[in-house]
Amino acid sequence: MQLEPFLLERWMTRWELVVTHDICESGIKPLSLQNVLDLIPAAEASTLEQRIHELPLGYSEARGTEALRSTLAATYANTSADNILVTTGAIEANYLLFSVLLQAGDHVVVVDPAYQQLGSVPKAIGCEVSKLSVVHDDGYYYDLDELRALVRPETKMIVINTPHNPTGCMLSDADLDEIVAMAQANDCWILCDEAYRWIEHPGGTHIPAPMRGRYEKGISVGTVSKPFGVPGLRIGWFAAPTEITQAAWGVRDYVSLSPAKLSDLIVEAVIRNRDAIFARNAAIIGANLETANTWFAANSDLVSWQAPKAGLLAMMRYALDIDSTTIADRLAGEVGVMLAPGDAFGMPGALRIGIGQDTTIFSEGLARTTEFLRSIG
């Protein structure tokens, strides 16, 4: 299997530890372990802290502990711990699912643009990949008529992502029901990347129920990296029929073997106490959305965006005849601001922006971006 270079990840690696103002961050502002302990009830925090200090740092249960899998299963309809496989981030979950469900010659429909893995891995397996564009002249959205034209009787899988990375558009309950009907008519799998599940905006659009529970061949992929602010714990998962979790577990024996034991323990507490974390998220998102809307309005001659309906990401269009990689490199290298190049998503003339960063860093990053863009315009 020959994988193509992962453009976004290589670009991010080049700059993310160099810049001072990362405003394309894909997750919510990270928590420290002390922040986690402060957000959960005092008695539970004390117990968790003691367990952390006393925990033997040996191998963990290969599927993820039953405690974590049961806690995750309870967030889905008709799902037990056996339907959950805990993975090293959502990226491993997706990779395992593609590995067990696809083979060379299969037809796959993948949303585009997307996190590159979603299209590149099926392509490397040897699948025929049809792209469902969410970029249109009048904005970003899923065109279900286009999807209907792409899906055919031999289609093996439909790959969707909602709320969408990088545009911030979202599928509604009715949209998801239509996609399920298409999949049922053609007996194909739906892999729904739900990395931004739970990240709703104050007063904004409600995120529909996960794909898991809507359809017997529907799979939900999740992560703590984006909505929980603990990406360094490297915990993801998927919820699927038991035979799929078993098959993927067999493949994972050859890849990462098991989740990190310490991460598993902390994440189980994080998931159970998610309401406190989401309240913290809402304050950050609300402040940054207000800042962003004011900034875009004040600089409408230079930049524009379609505000995300949910999640943390959107694309910023700019009115300069310079490619996005050059602008992104110069922003990072000259003024310490990180905005991801649209070129990494096949979206020239745009930069990816994230609204989950520390509010002061976000505001200052936008101010630096204005000064830089006007200086080169």
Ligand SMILES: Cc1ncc(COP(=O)(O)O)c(C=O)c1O
Contents of the next structure:
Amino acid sequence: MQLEPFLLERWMTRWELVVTHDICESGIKPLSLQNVLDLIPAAEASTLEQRIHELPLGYSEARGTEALRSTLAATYANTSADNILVTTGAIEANYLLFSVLLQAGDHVVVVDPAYQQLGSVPKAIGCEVSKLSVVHDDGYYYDLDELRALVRPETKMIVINTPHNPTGCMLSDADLDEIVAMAQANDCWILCDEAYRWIEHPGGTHIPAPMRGRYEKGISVGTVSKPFGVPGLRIGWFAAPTEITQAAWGVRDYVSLSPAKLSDLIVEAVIRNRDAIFARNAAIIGANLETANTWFAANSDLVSWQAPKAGLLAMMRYALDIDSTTIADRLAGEVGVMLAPGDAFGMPGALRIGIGQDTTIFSEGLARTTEFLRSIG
Ligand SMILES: Cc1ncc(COP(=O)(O)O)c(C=O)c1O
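Next, report the structure of the form predicted together with this ligand; the form predicted alone has already been given.
Let us now look at the entire complex, which starts with that chain.
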């Protein structure tokens, strides 16, 4: 299998340990273990702490512990622990699903731009990939007529991501129903990457119910990386029909064997106590959205955006005739600000911004960005 370089990952790796103001991160500001313990009820925190100290660090259950799978299953309709496979991040969940569901020659429709894995892995498997663009002259959104034109009887899978990385657009409940109807009519799978599930904005649009539970061939992929601020625990999962979960488990035997045992334990507590974490997220997102809206309004001659509907990511367009990789490299190297190049998503003339980071870093990062862009403009 010939995999293309993962452009964004390569770019991030080059700069993330060097910059002072990373304002393009894809997740919410990370939590320490102490933060997690402080956010959950005291009695539970003390039990969890004790269990962390005493847990024998052997291999873990290959599918994820029953406790974690049941906790996750309860967040989907018509789903039991047997439908859940806990994985090493959503990235492994996506990879395993592509491995078991796709073969060379299959036709796949994939949202574009996207988290690069969603298109590159089907392509490496040898699938015929049709891109469904969410970039239009009048904004970023899924055009379901375009999707209808791309899906055909031999289509094997529709790959969507909502709320969307990198544009921040989102499918509505009615949109998801329509996509299900298209998939049903063509008997194809839907892989819905819901890495940004649960990240709503204060006073903003609600995120519709997950794909799993809407359609028997609808699969939801989830992660704690974005909504819970614990990407370093490397826990993701998917919710799918049992036979798919079993088949992916079979591939997983060759890849990572099982999730990290300590991570499984901590994540189970994190998911159960999610409301406390979401309240913390809302405070960060609310503050950063206000900063960003003020900043874009004050600098509208230079930069613009479509504010994200949910999730943490959006694209910043800039009015300079310089490619995005050059600008992103110079911002990182000269003023310590990390804004990811749109080139990594096939979006020249734009930079990806993330609204989940520390509020002071975020506002300082934007101030440095204006100064820099004005100095080269
Ligand atoms: C849309 C999307 N899917 C999947 C992933 C992988 O996340 P993780 O493996 O950390 O759970 C990411 C990470 O940025 C993402 O943005």
